[in-house]
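First, one chain by itself: the form predicted on its own, in structure tokens.
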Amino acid sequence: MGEKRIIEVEGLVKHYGEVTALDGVSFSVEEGEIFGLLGPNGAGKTTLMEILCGLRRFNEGKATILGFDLVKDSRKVRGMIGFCPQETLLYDLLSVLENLAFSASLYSLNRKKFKERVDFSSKVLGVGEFLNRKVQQLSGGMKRRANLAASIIHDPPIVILDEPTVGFDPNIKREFWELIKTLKNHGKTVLLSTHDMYEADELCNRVAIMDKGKIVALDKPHVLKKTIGGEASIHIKVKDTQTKKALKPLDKYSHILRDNEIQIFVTNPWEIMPEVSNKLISQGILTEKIEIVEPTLEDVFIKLTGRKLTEE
């Protein structure tokens, strides 16, 4: 990851009538990193991305892409970005290759460059196996890959992905994660929005947590989890009939009870865990599960906002 700032946003404000979608958003993205915007629906992520792509105007603030002003140099900026929205912006009755050709025509790619980009998409994004099939014949995962290929047919240095894996099953989601990592390995700077904490943790070099149009925290995922998410805790699951009995030997620890699962908060869970296990065994209590759980980005969001990421 380089130290060159490729995207810079300062005090961005966007109003929709009386609703403030963005409220003084500021951040920068370094060249070669995967930068995540993590937050629930309505946090302002999509609005921010559409502004950076030149699809929406903003009311206040400033943004530059590779040093070019988003407003004054809008034509230059658009050529530097590949935007892949949630919706598939492909023509169903055309083949994937025909869709790629249409996208390439928007950027006046010559025949040689177009062939190079199709070869790249075939090998790196895996669209080669269905290049000549109509979009309407493709699975959801294939469509998403073809959509990404069309979005970056002009070989932009910056790739912006809006909720790239929403609706995917876990296996296809992980496949798409690998595609995003591959883009980074090919020198792309990636800005992605997500409400999936695991996705942000898996992919992002840094994460900006958004809520109600503001960035409430920004750092590397492991730093956010350590400084805001809290300490690791011990999770114990016992049979319903043994819950009350299990609480007695654990009274000296700070804990909370949810159904038949006990969560113990200690500063050194790895050292305390054998003691906790022995106490339960000595009382004849059988555990269905006993494990140490590290804080997550969901914990960070809850600490900052008092709400869960998945709440509407």
The other form holds:
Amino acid sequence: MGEKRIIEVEGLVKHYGEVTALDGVSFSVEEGEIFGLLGPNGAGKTTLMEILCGLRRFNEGKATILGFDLVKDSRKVRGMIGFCPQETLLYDLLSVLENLAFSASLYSLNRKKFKERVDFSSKVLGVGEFLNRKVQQLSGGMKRRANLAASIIHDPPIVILDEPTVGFDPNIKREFWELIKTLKNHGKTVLLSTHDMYEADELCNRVAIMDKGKIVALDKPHVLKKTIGGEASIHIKVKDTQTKKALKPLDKYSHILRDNEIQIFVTNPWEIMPEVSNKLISQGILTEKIEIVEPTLEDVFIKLTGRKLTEE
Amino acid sequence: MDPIIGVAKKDVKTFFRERGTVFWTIAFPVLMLLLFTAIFGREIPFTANIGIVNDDKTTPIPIAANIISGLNETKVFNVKIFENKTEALEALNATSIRAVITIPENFAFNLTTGMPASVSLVVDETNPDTARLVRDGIRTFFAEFYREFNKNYTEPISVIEESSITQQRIGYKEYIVPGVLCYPLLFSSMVASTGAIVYERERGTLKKIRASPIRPLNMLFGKTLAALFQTTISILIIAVLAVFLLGPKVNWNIPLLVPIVFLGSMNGIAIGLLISCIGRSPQEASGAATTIGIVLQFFIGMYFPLEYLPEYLQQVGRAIPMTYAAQAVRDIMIRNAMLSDILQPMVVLIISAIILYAVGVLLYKRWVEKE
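With the form predicted on its own already on screen, would you show the form predicted in complex with its partner chain?
Zooming out: every chain and molecule, the one shown earlier first.
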């Protein structure tokens, strides 16, 4: 990753009538990183991305892409971005190759460059096997790959992905994550939005957690988890009838009971866990599950907002 | 709830929530009925300009003057007097008059002495309906005039019809083929261009286009080229079928027809693009395009002359660019018009296309910003 700031956003405000979708958003994205916008639906992620892609105007603030002003140099900026929205924006009756050709024409790509990019899409994004098939004949996963290929056919330095894996089954999701990592390996700077904490954790070098149009936290995922999400905890599940009995020997530890699961918060869970286990055994309590759980970005979000990521 | 009722209920609710769609659904029958009432629900006050050439210079009594005043009194004809037949026929070919009556030498003498008296008549045949009305009106007038003039004579005034040198008698198919050829200017071009943008919006692909550096004007030109292609196909099919099925005796002056049809199509496409930028939903835009297309066909002289319309509707027709295209196509095909004859409609079509595109770009920019 370079130190160069590719995207810089300062105090961005966007109103839809009475509703404030973005409320003074500021952040920067560095060259070659995968930057995630994590937040629930309605947090303002899509509005922010559409503003950066020149699809929406904003009321206040400033944004630059590679040093070019988003408003003054909008055409130049649009040429530097490959935008892949949630929905598949392909023409069903055209083949994948024809769709790629159309997208290339929007960016005035010459024939040689187009051929190079089709080769790239075929080899790296794996669209080669269905290049000449009509979009309406493709599976969901193929369509997403073709959609991504069409979005970056002009070889942009920045790729903006809005909820790239929403609605995917786990296998295709994982396959798509690999594609996104590949883009990073090819030198692209990726800005992606998601409400999937695992996706953000797996892919992003840095994550901005958004809620109600604001960035409430921004850092590397492990830093966020450690500083805001708290330490790892021991989670114990015993038979429902023995839960009350199990709490007694654990009194000396800081603990809570949530969803019939005992959660113990200590600074050294790996050292304490054998001791806890022995105490329960000595009391004749059978554990169904005992594990150390690391904090997640979900925990970070809950700590910051008091709500789960999946809540509206 | 029964699923059929559920589906129907949802669609009806959606319909009522799209105010534009409701508007065009109501506007279409209202406009059609108002239009039909305005055109056909009245006594059509037909009037036509005709020319008279009086070669009977030695007439002892002012018979020619009586004929002229008598024709004017019918309120069907406005009479213009010409010095000679050549001038009158030029006016006929320029469509400023619909017929030329020539009163020959010795007409009054023959009429007053009981000798056979005749006048010659040349009628503008390029519109069969108008020609029939003019011909019947003039024949009836001379029959009446004769009876009024001298009831004692048994030999009536003969009206001998001549053909114009430059005009051939044409049938209804010769009249209608140029009109039908203009059909795609209105429908194919307008509906194709409206559909082009509406489709992108409906599919969401407009977002992809807007996120790219393409300029709004280039986007509209791209859409125009595609719509032009579709319009060209429609025109070619109509032309080929017209030749083989109807075989009209018209002048297929391709070098003159192509630019006129092209300019007419550009105007139709520009209007379609405007509609697509105004319509808030695909249903609204296509409803508007279809309604406007169907209504406009009565105004541009495709099927009947503009003069058939009440004066205020004629003014509406003159404000529609395609009227000039339709008239120019008819002039080329029926009147053998030359380039100099169609320069004025060409200029009108070029100017209107430029204005419509300029408004289209402004509306498109405003529209995409609102998205």
